[in-house]
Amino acid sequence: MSKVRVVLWGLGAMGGGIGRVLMKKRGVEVVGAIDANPRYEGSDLGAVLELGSDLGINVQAEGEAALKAAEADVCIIATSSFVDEVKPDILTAVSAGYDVITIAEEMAYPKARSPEMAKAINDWAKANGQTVLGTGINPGFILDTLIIALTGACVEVEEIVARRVNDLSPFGPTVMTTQGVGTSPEEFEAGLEAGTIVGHVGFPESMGLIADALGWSLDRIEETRAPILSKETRTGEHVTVSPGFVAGCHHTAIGYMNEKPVIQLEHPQQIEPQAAGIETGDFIEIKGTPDISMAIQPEIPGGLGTIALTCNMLPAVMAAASGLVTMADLPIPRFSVADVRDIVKTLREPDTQWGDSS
């Protein structure tokens, strides 16, 4: 197998980070880049990623033409959080013969909100023999895949309570907007009403992944969102928050089964939490037989975690059956220094060993 050829679609904070990491992966070659930002169009990808040298890859604004010209294997889409916004690009990439990995939060389990779109993507991917995965740090790992893995040590599970307290600072302007960072309390409430401020995108997706894995059927999910007001000035890469303005969103969700709360997820996320003396962390409590309690402090960094999961799931997606898949469908995520081509071969042919290129 020649090197795994990748096209990046979206070169913001996450897409750019993914590109830089992939360039260090053995057996991977980034061969194309797409971004609608007019500042990037026609620029060399090396300059956009601030690598210090050109790569001979010009960033293009039009996705279909760029994908056809690149003749690559995988397209990584890092442009939006929402299924309806990334669906056209996913279908374009699949039609061009690409497997797709996207960090769009709703794509972690799209049938939670858009079963029709999920079916359309699944059917199109199968018809074209390609695989589509949505992943990221959350949803995609902390509040779903990691929880599912921990339940493997249980003989009974009664209730799951999990909380992620994280720093939003590494994320780009899109996430800042959806969290209401930098708005006044009045603007925050107006944004909730208008749907421009949504808080964490992913609770229904995480709960859907967990419930499917455990064989549960949830009756309903109730969500609440409240602004986190800053008492101090907080300065992030993309926004500055003055005292009295919104530093983030405290978002909670409860999933009910037979009118009993069985999954409770909490996600107070904000920029520069340390400025307010807040310690970050990831906390999971599983009530069952046995009870399981896990705490990670500080939190797994959201930006780096999303970048890592996207890159590390690359071989699993290439080796998977065609269609729309979730993190619960694929091998557990893992870092490896092995050549990505060898990992793909191992996953496709379990009798081989990583590093065996014969």
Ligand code: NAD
Contents of the next structure:
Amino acid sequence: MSKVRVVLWGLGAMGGGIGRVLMKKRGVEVVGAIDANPRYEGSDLGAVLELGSDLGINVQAEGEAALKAAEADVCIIATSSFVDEVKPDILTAVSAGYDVITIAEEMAYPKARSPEMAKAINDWAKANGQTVLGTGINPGFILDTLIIALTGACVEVEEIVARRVNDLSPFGPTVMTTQGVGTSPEEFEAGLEAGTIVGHVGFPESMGLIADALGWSLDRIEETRAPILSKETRTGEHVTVSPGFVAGCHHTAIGYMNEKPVIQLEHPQQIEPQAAGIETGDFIEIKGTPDISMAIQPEIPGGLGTIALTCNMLPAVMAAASGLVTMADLPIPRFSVADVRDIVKTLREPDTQWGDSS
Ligand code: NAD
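For comparison with the form predicted on its own, please write out the form predicted together with the named molecule.
Once more the chain from above appears, this time first in line as the rest of the complex follows.
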């Protein structure tokens, strides 16, 4: 059986990690790599991923030619957070015959900010017989998929209150910039104003996923963003934060239905929270019948969690019908040691697991 062929688009903290994990998966072969960073031009993927030996895969700056040359099955896009930035690359990959998984936060539920772009991606994916999924730790799992799964044990749900207290340290320079890490309080405010600092990208997406799944219709979403000021020096891989400067962003969102708050999400994110004595964790409270309370401590690590979800959703995306899909549309996320081709077959034809009926 031939292996599933994957091209990586974006080789930063996440894309690089995804590449390293995929190379160990049974039935998967990484066959191409794209990154616009001039530092990688002409480099072998093995060198970029610091594997200690070359792979014979040249990192390409331009996507379309690289995708066509690789003749692969799945493209993983880990370049940006925003639908308008990844959409051209998604369409290019779909046109070249690829299923696409992206960790762009807005792609977890692109309808939240741009129903037009979501429809355009869906139409193009369907027309080309390919599947497109947005996933990641959050949005994509903690504050949406996991919540939705827990509501499966409820006969009534009145309100959802959830909080992810996490460590930003594993993420790359893109995340440090969008969270305002290392800025002064004045620069943070100016960045919010200018839209260069956005805090967590994902609340409208998580709320949209939850509301859709529960059949709720939200009237509006209110968000607040505040700087988390460090009292101590914190040194991350990509940035150093001096006392009085910003270690991260405390971002909250409330979703209202019929003027009542029904989804409350809170996400204080910072580098090295332990430096300030803060314990990380993921907390979900569902008020309903029954009430459900879940706490995961420490938090599921964002970097590894995103890498894992991307790799683990690969067979589900390959098995799915064509079009733009969400985490709520696909089978339960799971880790598996099985050959990816076998997982795809079982997901497509679940009855075959009971033996041949002929
Ligand atoms: P990073 O800055 O470490 O890496 C991004 C890489 O993409 C860089 O190597 C850059 O050169 C490359 N790149 C950017 N635009 C490109 C383009 N148009 N063409 C080719 N290469 C391009 O960032 P990261 O930590 O790896 O994260 C990547 C993105 O994923 C970020 O936007 C981040 O916010 C998002 N993310 C989402 C989740 C989630 O839970 N959904 C989790 C982690 C990261």
